[in-house]
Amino acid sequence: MRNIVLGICYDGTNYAGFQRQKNLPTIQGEIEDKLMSVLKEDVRIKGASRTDAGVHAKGQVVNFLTGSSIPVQRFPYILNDRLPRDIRVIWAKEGKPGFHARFSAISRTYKYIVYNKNIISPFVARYALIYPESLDLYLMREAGEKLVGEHDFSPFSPEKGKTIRRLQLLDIRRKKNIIIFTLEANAFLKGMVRSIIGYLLQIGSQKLPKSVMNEIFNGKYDFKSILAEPQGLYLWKVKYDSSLFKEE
């Protein structure tokens, strides 16, 4: 069996998330259905991240096993002819037998885009959070520094069990009216990025003090998850060791 790896980008607006769900449109469902129609095999793809409903991806990665002899470079053309226009396969490689899109990843990078203005084009609204209130980047950066490193991030997610994650980067930059949050970690918990962004926005608009991050980790804050809306979130990049791929 060959291990085919695909790079995927998608507009998540019209989907109930990445993971296949019964009677709901999903990214996984669309890709698997198209693969099965082409390969005439029962195909199950594995994704690097299970993005939520409405979340977008510039750099999602999936892999699947197949007995097909179709040249790997043909998969983007074959699938893009059949997939909806809001899902595109942008590259294909052959992975070595042990490659797994989720478990082989070294790190994942997400970006969250905020349009810090109250009157904008309607074409922007599905790709960024519209947040017209004044935001103090200094306060958000100071609060964000508390999160960098290895921590138990369970306060920022409904997930239970193994909740230790290593946040390697939390960068906040402004370009005119656009604020871009970049977060890189070895892995993220469900809802973790949107929860962190939700709190940083509350701190930046001075609705909460920056000290709330310490209080959350110390269990001194009556935590109520604040999830930023999904349309501003993008799975931007997934890193792997290049040795996991076969030479082209």
Given for the second form:
Protein chains: 2
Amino acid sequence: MRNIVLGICYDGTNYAGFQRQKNLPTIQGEIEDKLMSVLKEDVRIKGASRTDAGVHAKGQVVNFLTGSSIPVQRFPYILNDRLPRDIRVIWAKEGKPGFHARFSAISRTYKYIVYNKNIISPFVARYALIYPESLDLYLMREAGEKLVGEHDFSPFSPEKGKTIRRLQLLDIRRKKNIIIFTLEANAFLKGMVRSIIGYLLQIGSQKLPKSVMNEIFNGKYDFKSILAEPQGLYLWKVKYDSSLFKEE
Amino acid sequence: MRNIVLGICYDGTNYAGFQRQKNLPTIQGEIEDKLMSVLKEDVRIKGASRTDAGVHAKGQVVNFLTGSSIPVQRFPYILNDRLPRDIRVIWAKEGKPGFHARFSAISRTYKYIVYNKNIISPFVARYALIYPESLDLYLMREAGEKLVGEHDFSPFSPEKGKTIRRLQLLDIRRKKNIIIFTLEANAFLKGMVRSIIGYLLQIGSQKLPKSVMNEIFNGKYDFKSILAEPQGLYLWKVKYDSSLFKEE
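Can you give me the structure for the form predicted together with another copy of the chain, which would complement the form predicted alone we have just seen?
Below is the whole assembly, all chains and molecules, this chain first.
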């Protein structure tokens, strides 16, 4: 069996998330269905990250095993001909036997885009959070610094069990009216990025003091109360060791 | 009665065009319904241009008469609170009594955006024509020059009757993989921009010789055969004489 790895881009607006669900449109469902109809075999894809409903991806990575001998470079063309146009396959590589899109990943990078303006363009509304209030980037950066490093991020997620993650980067930049948050970690808990962004926006607009980040780690705030909307979130990049791929 | 003029922006993907139609979502229908529910009076809006299904607008202009005394600057806020987020009101002014969004317009500018690349981002697919073939801008510009000026544009439209229009500008530029066509005319016939773009793309990809523009004016080609898709088209700007608006 060959191990095919695909780089995927999608507009998540019209999907109930990455993970396959019965009777709902999902990214995994669309890709698996198209692969099965072409390959005439049962296909299960593994994704690097199970993005939530409405979340976008610029750099999702999936892999699957196949007995087919279709040249690996053909997969983007074959799938893009069949997939809805809000899902695109950007590249294809052959992975070595042990490659797993989720477990082999070294790190994930997410970006969250905020449109910091009152009257907004409808061309932006699907792809950013519209947040008209004044935002202090220095306050958000100071609060964000407290999160960088290895922590138990359970206050930012409903996930139970192993909740320690290593946040390597939390960068916040403004380009005119657009504010871009970039977060990189070995892995993220469910809802973790949107919860962090939710708190940072409260701090940046001075509805919460920046000291709240210490209190959150002490369990003072509730996760669900402050989740930022999904349409601003993008799975941007997933890193792997290049030795996991076959030579081209 | 006051004459209120609104600047409107919309993502046309989910609408059956500007003009009100029974049982179909339209831009006119959405705006009129929201105005009537707020103003508690019958409202009919006039649009500068009746954009087709799927066509976008960055600078549509509409006007309507009202007995209401709501301050004009309030209309963007009132409507944006109620409209779906793919339709936004960008500005509001008070017009003098005779102002008519369609008949008072001096010129309309449209832009058509082509994404000239093979594998494309899903974030672009709603907002541009994806056209992967190589395009020669010099050939398209030479052919386009033949269209500038006052002509009977009936070969580019199914419209009958008065079909003479004055095309003042046809500009074609490339920014990396994006090609932007800008057309300005006193007015356009139905389908005229998409038909012109359809021909220019055939000429630019050398499927038709540039001399075809002369033959089109002699009635050799059929309008419908070559209409470019709507998602690349934007009503960009409508010009009026500033004396038609009240002082602010």
